[in-house]
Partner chain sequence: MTYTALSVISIVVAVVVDRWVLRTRLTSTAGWWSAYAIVVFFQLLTNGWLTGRGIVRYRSDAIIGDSHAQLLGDGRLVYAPVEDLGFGFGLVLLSCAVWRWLSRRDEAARTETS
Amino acid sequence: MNWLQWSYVAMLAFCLVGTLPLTHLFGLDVLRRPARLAATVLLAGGPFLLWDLWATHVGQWSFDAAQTLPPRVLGLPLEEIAFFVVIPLVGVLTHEAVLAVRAGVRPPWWPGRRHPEPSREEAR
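Now I need the structure of the chain on its own, in the form predicted alone.
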């Protein structure tokens, strides 16, 4: 294998590295609701994965072996299948982070960030 075959995997990893920290920065609970997240990923990526399988099977498009890893599932490179999991996940994380920012949530290092009001139990 050469570095070019890892480029697709590297792109997916780059997307995850850029968005997974959003869960910590904005206190997102997306990953704490796995069933809901799995349903979202399945509904968002499933139809496109089926379309990809069909299009590859009938020869509408193909994948360059020089630019993908050798393992295949039903004729698709593993990273192509991972794409339909990673990109919906990244989309959900980004959407939830935007909603948090619009609601006034800021990362801990944000200048001028106010500390949240203590709850009644914490104030006692």
The other form holds:
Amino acid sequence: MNWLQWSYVAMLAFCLVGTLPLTHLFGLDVLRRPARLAATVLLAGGPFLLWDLWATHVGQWSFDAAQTLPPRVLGLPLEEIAFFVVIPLVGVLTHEAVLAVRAGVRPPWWPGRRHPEPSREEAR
Amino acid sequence: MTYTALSVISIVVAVVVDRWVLRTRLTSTAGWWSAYAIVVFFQLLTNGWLTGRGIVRYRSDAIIGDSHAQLLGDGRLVYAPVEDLGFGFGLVLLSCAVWRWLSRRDEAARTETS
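Having seen the form predicted alone, could you now give me the structure of the form predicted together with its partner chain?
Okay, now the whole complex, with that chain kicking things off.
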């Protein structure tokens, strides 16, 4: 195995490194709601994964074996399946972080920062 | 069906689900569009990595352009087929809408029991 095979993993890691800190910075509860998160991944990522499986099987797109890890599930690299967990998560984290900012929540190091308010559901 | 057609369907279905099925109406909020602006910028970067390096490759009869990944033009935007924008929009909007819908349901259940 060589470093090239981690090319797709690197992209997923980049997405997570960029968004997971948002939970701490803006006091998001996304990771503290595992059932809700799993349901979101299933309901939103699921249909897109099925689309991906179909498109891969009819050959609309394909994955470079040299730049992905060897395991395949139903013909897809594991990274491609992880994509449908990672992208819904980073999408939700980004949205929730924007809602928090719009509700006045600021990172801990922000000058004159107010304490995060638990009820920012109305903020749009 | 081509990726081009499915990409457009993805946008329409996600908007219909957001507005009329779950009634989350995120597409009417400045908050969601601000988040999408951030997401789409990083989508261009990360997807450019996947497609520019040929980690993911597309067959020419499924997309507007041909299978050669170029930076811009011939149906490509930062190496990725423009169709990926529809795929990404649908996936991200649906994710945020489902999350918000479930959050609202949880809260309603909590206020009922308390």
